[in-house]
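This document starts with one chain, in the form predicted on its own, laid out as structure tokens.
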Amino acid sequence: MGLSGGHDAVVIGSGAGGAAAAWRLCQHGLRVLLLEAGPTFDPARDYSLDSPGWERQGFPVRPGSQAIISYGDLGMLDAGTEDLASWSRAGFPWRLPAGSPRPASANGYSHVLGVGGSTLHFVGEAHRLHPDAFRQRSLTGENIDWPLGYADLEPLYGEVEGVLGVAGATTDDGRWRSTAYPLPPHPLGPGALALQAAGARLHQHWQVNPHAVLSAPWQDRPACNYCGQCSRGCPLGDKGSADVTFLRQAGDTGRLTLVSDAIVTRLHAGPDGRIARLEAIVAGRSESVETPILVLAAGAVQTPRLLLLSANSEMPGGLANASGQVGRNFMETLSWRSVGMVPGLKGSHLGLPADAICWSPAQAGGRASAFRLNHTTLETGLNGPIGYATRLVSGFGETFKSALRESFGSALAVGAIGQVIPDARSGVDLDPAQRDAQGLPVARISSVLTDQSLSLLREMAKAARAVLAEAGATLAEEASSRDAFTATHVFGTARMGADSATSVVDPVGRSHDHSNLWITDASIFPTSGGGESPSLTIMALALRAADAVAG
């Protein structure tokens, strides 16, 4: 199919940032061509949660829905951090000894290539960054400040929440609001209520976690049925993934052309510095597409890869990289998880994933060592009997069955996500050896845990263990970033800033080097925040960039 002509703007990537940018550009009257490297998912066909084997299935993998990613320096397993090592009462078959390289987990960087991007498998947490997260340097002397503040994004946050149908309860957590949440909060499940009660005795303030999951019908989408399987794909459309929100509404304007399975391989800059065209593989054919305006939203791994792949004789370090910052300042997801069994607790597998959150550890004067806690029983795979049988309950025969029936619904898991400060050893570059199906170097992630990250992991572990102990739990397993690189959110590889010498894009997401190139994904985040899920901020930044494009 020919893709040349007939459009005012091209968007690469249909996840949180690309979908929101495309929607806003269509609102402004621009004709938008949206290129997505992955396939289109059919909820009725692909999210088979009604099948007998649902518990053994993760988010479905379709041809082309996973990028090949390699890993470089992930650091070493230090003997002095054995207190942070993963363990299970069921027993691990092996453990890497101290002095071994930290491996990537089986999932490594968890992402989806497809129409809707990784919002297809997120659980819908809808967080605004805390105002202090924009001023880390000013408040603590560490890290850097954003070149914008909370007030710049606040009205856009409200607009995004309206498109998604966010359900939440207004609380005094420092994230001031000019508009109420569109929908009332979801009820807390039994596990969350147990943590809320235990946390109150420890001065941990557990509250309803805002979700882009409908608590009531909204904009022709049904309310959630609380199946609890958000990360496996939502067959009803109540979860606010980009495909059923921004992309559907952009399509309704008649100004969006969305092409899936379109792999962009190279960008070409013209003599005036503007990005003149791109090359893509669509249905096995090479296409050349003019780019009067180009919005790049391929994510914090694939965005720097494409810019580096597009190097030429005038720009040997890659496009948009006069600063040398493309691929640098990488920040992973720093995570901890503790799981315990609470005698007498029933129904912990019921409700919405991550239904309760505790921000109190993150609200200490905007300190750099910020993190959050959340109820993560469903997310950690303890939402069915197989999880109990393989991880928590031992034995066989009638004794085993009896123990399984008695214990099911009593598991309680607390997760923690913490801030990462960029390190010079961490980044995304091109693998010198490994190639993809197009013969191009794949993205290679290096990510080393610093002393600051390890210290924060200990704080996260202490807080998670404390609330589980207060709830009466006996620990059964723990896991953390210490033992393996595993990330759902990554940031920073094309950071924004006012100074073109130290950043890739300006405060509205426009490339310092190419006047018609804009980036609208988490690669532009200067900091990772205090454990907030980034999708709401990505979308707000995308609307801001699209408004600037139209202006």
Second form
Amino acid sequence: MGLSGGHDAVVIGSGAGGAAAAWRLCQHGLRVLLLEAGPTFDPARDYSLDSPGWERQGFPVRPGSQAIISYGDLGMLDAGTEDLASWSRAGFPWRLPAGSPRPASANGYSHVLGVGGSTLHFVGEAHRLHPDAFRQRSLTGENIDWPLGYADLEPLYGEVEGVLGVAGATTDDGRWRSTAYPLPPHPLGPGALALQAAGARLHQHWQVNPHAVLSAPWQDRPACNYCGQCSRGCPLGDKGSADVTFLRQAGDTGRLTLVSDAIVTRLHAGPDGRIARLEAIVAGRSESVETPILVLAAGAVQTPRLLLLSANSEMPGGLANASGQVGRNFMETLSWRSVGMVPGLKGSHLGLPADAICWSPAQAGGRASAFRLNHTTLETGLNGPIGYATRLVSGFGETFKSALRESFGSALAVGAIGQVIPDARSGVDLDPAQRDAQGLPVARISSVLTDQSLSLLREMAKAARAVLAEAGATLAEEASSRDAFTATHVFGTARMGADSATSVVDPVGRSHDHSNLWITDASIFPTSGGGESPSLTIMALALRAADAVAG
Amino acid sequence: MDSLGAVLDILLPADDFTPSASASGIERDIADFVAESAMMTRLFLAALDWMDHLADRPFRDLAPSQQAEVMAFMETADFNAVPGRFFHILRALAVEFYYARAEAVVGLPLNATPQPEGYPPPWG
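Mind sharing the form predicted together with its partner chain? What's above is the form predicted on its own.
Let us now look at the entire complex, which starts with that chain.
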């Protein structure tokens, strides 16, 4: 199999950023070779939501769909934060004592290698960053500014929403829009309505959460039938994952060559500073591929890893790393979850996962204490009996079985995600000891919760507990980043900026060091935002970079 | 492992809607799962042996009220000792295998599987 020749650009990674970039480049008439490290998933075969036992399965794992990740310094469990410790009414009555190292959870860095990347298991939240999040330094004196503003991305956000088929309701939360959402909002489920009513009494403004999930047929895709299992893989194609949106449409141009199970192992810079070629393992064979233009979109863990793996005698710190910022500024997902049981509530397992959201007032003004709350009953797996039996309903015997039946549909879960300020101890580097199947060092994640993060976690817990109490809930479970590293959204390891001394890429995503290298994933985010899911922003940035590539 | 079925039926007995654990066949699932781990096998053998020597008869031959009394003790026992740890691990395995079966979902406001019907609104 020869991959060289016949293409104008090479894209590494087919998730949110790679797929959107490939689509745009194809639109501009470029012939694109897209290399995806993972396999192609077949929804009919792989997403077994029509088989008994579905609740035991998460998103399917196939050969090559999970990268090996190791963990460095994740901080320590402090006795002073025991009030944030995880527990559940029916779970194991044991937890790590204070003084223990904070471990990675079973999921750890939760990701998918595959055609469509981690959009395959996202629930489709389609958030625009708050305009003030781009100007945090200017507004608050903290953290840094983005080298671009909301107005630069606004038209692109609209375009992305059209490709995905985003359903939402226009509300005045500061994220101004020049175009309406393509599709009407999804109805709120019973759990979301309960939170909306309780939140209103506390001046928490709960509203429809915009989703890249179809509320009506759109283009060639059907409407959602609310099975509630988005994170297990969408068998209908109504969820706007990259495989059924950007990649399908890019394929329709006839200019996309997509190769799955293609593991890029090294980039080579030429004497002119441009990235001349890459090495990849495809179907067990080594390939050398020319890179007239290279778009790197492997995510905030694998992107810095590949740049660091590509070090040479002239660039011993890795490619694109004259600033020394590759792998630094890592930001994890700062998360909290409170779950309560609400007597009389019925049907909380119905609706769309994460159907309602409540932005904290700190979003406006770009404050570092910004976070969001969302209704997470379905997303956290409380839409089946195993979830109830293992986490919420304790006991055994007939009493237990009866209690499970009577309480099913009355669980109410509030999730929260907050901003993370990068810390000098946090980053992605190459593990000096552990290697992958190719014999290459794996990515090692270090991520330490700062006092600022722990303080924000407490604020998030307070807000989540308050709305649950107002809804009449009795707490039955809580979990958070305090006890274990779990991250779905990761950022910052090749950050963008105008100054080449302090950033890896420029304001349009182009490497300061290599003129034909572009990065279009969340590694370029200078800040994490205030709890927004990043996929929409990644995609908008990818379109912007692709437009710049095409001139 | 002779008493495993009896232990499971105390955890998950038959009722008006659903079968007992042993009738649903999860004893085999759990035995297979445990057999894959030497450490888990040791825990199960130690715990079941302990349960079979609490009286002059093995656990499976105790009166139902006595069996329930033993299980209630184990539920609140130290998780770092064999009885407590065994109870919670067995319970977690039992409910996971049991409620993965279509016949166990009877009586809940759920389809046997999320697809193909889904749960279209209205949900009120």
